[in-house]
Each structure stands twice: as C-alpha cells, then as structure tokens.
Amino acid sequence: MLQTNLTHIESEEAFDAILEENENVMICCGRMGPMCVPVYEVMEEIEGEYEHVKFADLAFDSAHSHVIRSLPECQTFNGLPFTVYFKNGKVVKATSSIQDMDQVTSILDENFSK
C-alpha cells in the first residue's frame, strides 16, 4: 500500500466499484518515488476543492495494477506514475511521469466540469 492520504485501490473489485460509484475519477498508479510523490501531493491538496472528483492511488507493483497498466491509453508509457482520468467509467485522459498543480487542475477543469 502507498503511504498517502488518498483512497487506496487494493483489488480489481475496488477499482471496478470506484468507477461504478463515481462519475469523475482520477487514479494515480505509481510508487513512493520522486516522480510519483509530487502527483500524490497535488491530489491530496486539491481533493477538498474538487469534491465532484474521486481521487485514488494504486500501487504500480501490485498484482491488480494491470487494470491501469493494460489500458490502451497507457501502452506507450515509460515513466511513472501512470495517471488516468475517468468519466462515467471511460478514460478521458491519461498521462505519465510527473505533473504539477497546473497540469493536473487543467486536465480536471477540462474534463470534469463542476
């Protein structure tokens, strides 16, 4: 499990439930490393501001991380983390590597109107 204050996805069933129960979802699939931690920190910081978005993390090395790693949108990714944005269970945006506050909020604002 990742050491964040985000919702942790710990099974394929939990992943499915989050997508089913929430219209707008941002999932960061990574490790506790220098490229991933800043993304988790941004997510934790804006979680209260974006109450209409479910924020979650997923450990890249877990057995169930294939739910993110095998997405067609992530097939060419080389850098961690893999960050995927879902609307109504469908991928609307996927990014890899570090993202700052402006990049994350820009994607959220563009894809998940309040």
The other form holds:
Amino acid sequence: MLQTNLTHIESEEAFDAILEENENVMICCGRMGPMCVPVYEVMEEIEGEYEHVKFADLAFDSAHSHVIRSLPECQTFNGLPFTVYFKNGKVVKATSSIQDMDQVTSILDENFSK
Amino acid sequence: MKTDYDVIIIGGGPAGLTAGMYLARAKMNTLILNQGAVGGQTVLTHEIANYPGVENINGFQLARIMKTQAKNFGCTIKSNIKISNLQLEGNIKKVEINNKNSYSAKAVILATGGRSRALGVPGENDFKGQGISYCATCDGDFFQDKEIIVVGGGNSAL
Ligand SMILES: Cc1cc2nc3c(=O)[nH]c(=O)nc-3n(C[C@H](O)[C@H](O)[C@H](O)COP(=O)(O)OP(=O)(O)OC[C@H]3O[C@@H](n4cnc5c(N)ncnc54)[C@H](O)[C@@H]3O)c2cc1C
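How about the form predicted together with the partner chain, since we already have the form predicted on its own?
Everything in the complex follows now, all chains and molecules, and the chain you saw is the first one.
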C-alpha cells in the first residue's frame, strides 16, 4: 500500500466502483519514489479544493495495477507515475512522470468543470 | 486566515524545515512556503545512508518525518506554492503567493537550496516520461535491454 493520505485502490472491483460512483476521477499509479511522491503531494493538497473530483492512488507493483498499465493511453509511457484522468469512466487525459501543481490543476480545470 | 507571522521561511527542504523546527520551539510563529514537494532534494533521493542516527532511509520517508516534526512543533507549511512578490525592505517584510495571498513577518529566511538542471532542449517536456527520464531507480526497468544515453558525468550519472 502506498503511504499517502489519498484513497487507495486495492482491487479491480474498487477501481470499477470508483469510476462508477464518481463523474470526475484522477488516479495516480506509482511507487513511493522521487517522481511519484510530488504528484501525490499535489493531490493531497488540492483534494479539499476540488470536491467534484475523486482523487485516488494505486500501487504500480500491485496485482491489479493492470487496470491502469494496460490502458491504450499508457502504452507509450515509460516514466512513473502513470496519472490518468477519467470523466464518466472514460479516459480524458493521461500523463507520465512527475507533474507539478500547475500541470495537474490545468488538466483538472480543462477537463472537469465545477 | 492568519497572515502575520514572526518569521517566514522560503524553502521547505531540510534547511528550511530545520530552521522552522528551531523557530517554532522558540515560540516563534513560523510559516514555511515551499515551491514543490516538502523535503526538497531529499524527496528525489532513493536512499540516504549518512543521516546520523538513521542507518538507511528513503529520502521521501525522511522528508515526511521532517515535515511532520515541523508541523508538530507548530510550523504552518504551505507547499506547491509560487512566490509572486517579495518585499524585503523595512521592518515588516511581505511575501505574496500565487498572485493572491499575502503574508507578513518581521524576518524572512531564504532556504531555497539547489535544483537539478534540465537539458533545456526542444521537446524535452513533451517526451518526459516517454523516453526522457530523470530517475534511474524509478524508471530503469522500462529501459531494460534498450540503448540509453546518460547526460551528465557526476555521481548520479555514474
Ligand atoms: C539525487 C540526490 C541524492 C542525494 N543524496 C544525499 C545523501 O545520501 N546524503 C546527503 O547528506 N545528502 C544527499 N543529497 C543532498 C541533499 O539532498 C541536499 O544537500 C539537501 O537537500 C539540501 O537541503 P536544502 O534545504 O538546503 O535545499 P533543498 O533540498 O534543495 O530544498 C530547497 C527547497 O526550497 C524550495 N524552493 C526553491 N526555490 C523556491 C522559491 N522561489 N519559493 C519557494 N520555495 C522554493 C524547493 O522547492 C525545495 O523544496 C542528495 C541530493 C540529490 C539530488
């Protein structure tokens, strides 16, 4: 399990449920590593401000991480973390490697209007 | 929202957090403003083996402990912010963040540390995570059996 204060996706069923129950979802799939931790920290920081978005993480080395790793949008990725944004269960944006606050919030603002 | 502090520290790496802990323990109202993830360069460090009293620790774990310590002593920490204006003249210094919130203090400590240099070549940002990597321990396995170019010749590169 990742050591963050975010919701952890710990099974394929939990992943499906999150997408089903929330219109706007941001999932960061990574490890507790140098490129991933800053993204989790951005998510923790803005969680209160973006109440219309569900924020969650998923451990890259878990058995169920294929739900993110096998997405067509992630096939060219070779930098952790894989961060994927879903609207009504469909991928609207995916990024690879470290992202800062501005990059994350501009994707959220562009794709998930309040 | 509190806006007046005794001291504002710009930078939340080990230096800024240490200064914060000492100030907060001395009952100074202390605000730490940090641009990125709290912990600075330690967050980018896979393993730290020379911290006295700790044999081996992940950089991010050490950073999280330092952050918790500073908060528990009473520091207010704001991370992922951008300093948009800084007025250091006069007895009361002013620091504005994100072009909106302004804070004042009798003293400002700069603990902005260092940062790694990007290549600065066209396309670098577009291919970040798609062929360009800054962390061997994070992304090395994606490049197994592939030819790679290492830019730089310091300890990390070797
Ligand atoms: C890959 C790597 C491995 C390392 N391994 C070790 C090791 O094993 N042992 C060891 O002792 N040292 C190690 N170091 C060095 C150690 O991490 C640094 O010496 C230490 O982090 C310096 O602390 P600092 O607080 O001065 O600066 P930094 O850690 O650089 O922190 C500065 C902080 O200030 C913030 N900042 C900068 N500008 C602004 C601004 N304008 N506004 C707001 N905030 C700002 C930054 O975002 C950052 O969080 C390593 C460094 C690297 C990069």
